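Just one chain follows, in the form predicted alone, and it is written as structure tokens.
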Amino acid sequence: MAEPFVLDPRLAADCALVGDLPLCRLLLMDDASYPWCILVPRRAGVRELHELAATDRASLLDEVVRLSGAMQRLFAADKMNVAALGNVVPQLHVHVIARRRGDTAWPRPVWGAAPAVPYAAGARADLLARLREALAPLA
């Protein structure tokens, strides 16, 4: 019997659900200072990009392209960072921010740039019904 797939307790606790793509779970980090998303495979015990069979490592690179271009539409974003690190959370999971010259850490790497901002209420609900719909034809 397969391991299901479970998302990392500090993603859980940083993020809010987007929904589920094809492959991965989408997240919406909860710092308003950007515009951050986060995708998590949903594949038991993967780690590393090297270790999702082929056809995941398309899906998961089609769905990168397909958020990355949303995000900048609908942020008007400067610049998109993609990256996949995994020092702190070893689950594998891949960030998309849009960047904009001029946010809070422009143009450094946002990570420990300013502490994170949360989302009032309302406008984490707005963003992620914006996302769903930028993200609907996907689903």
Contents of the next structure:
There are 2 protein chains.
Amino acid sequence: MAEPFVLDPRLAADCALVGDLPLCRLLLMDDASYPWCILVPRRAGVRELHELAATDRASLLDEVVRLSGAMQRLFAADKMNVAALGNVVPQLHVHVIARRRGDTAWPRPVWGAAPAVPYAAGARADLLARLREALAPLA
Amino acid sequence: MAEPFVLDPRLAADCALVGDLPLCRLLLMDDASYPWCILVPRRAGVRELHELAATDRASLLDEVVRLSGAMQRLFAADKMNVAALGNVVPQLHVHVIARRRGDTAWPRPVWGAAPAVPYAAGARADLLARLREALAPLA
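Switching forms now, from the form predicted alone to the form predicted in complex with another copy of the chain, please provide the structure.
And the full complex, kicking off with our chain again.
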């Protein structure tokens, strides 16, 4: 039997669940400073992009591209940031962040720039609903 | 006629040329703190991953994955960092960085962590030769 996928507990603690796309679990980082999503391929034991099977890599790219396009439209982003880092949480995950000129970290990357500002519950629920609606054609 | 590809002058100033892969120009960031390459699709006017044509996206992913695997082996990296940010240089480019526990920025991302440390000329020439040899099957 294949090892089951289990979401890294630090990602689970820092994020809200948007839903599952064909390959990835889609999360919303609980930081109201930026619209910031994370895609986590539901594959156990994978740390690097180059460790994914070729078909999974193609699915991941497809989900990244659709999410990035949807977020740029939803949030009128000036620039999308897409990154697989994993120095702290090695489970493969891809950040997709909508950046706006003048946001908290602009033009620097968001990691470590400022403490996370948790969403108010209502604002988070709204945002989750907008993301689910925008990505429904994918799920 | 299609608009010709011209490398952004800031990328040209900060990097040495490794060579051209089928889609991308491959650069080496002139910072001896980390083995740090940059892939730039040779397509004019593209800022976002989701703006690339689907065939170009597949080529870019293929080049990212092969470069990432080759760099992890060459430099015995603990983690690869792969990122398309572009807040400062909007021309689409993908960073592929070999990270090691204990490197200058570890575990933080490299951007803005410390001033670049230029390579000695001999060390840079050596590294360019090793990268060209490792990637020759791709070119």
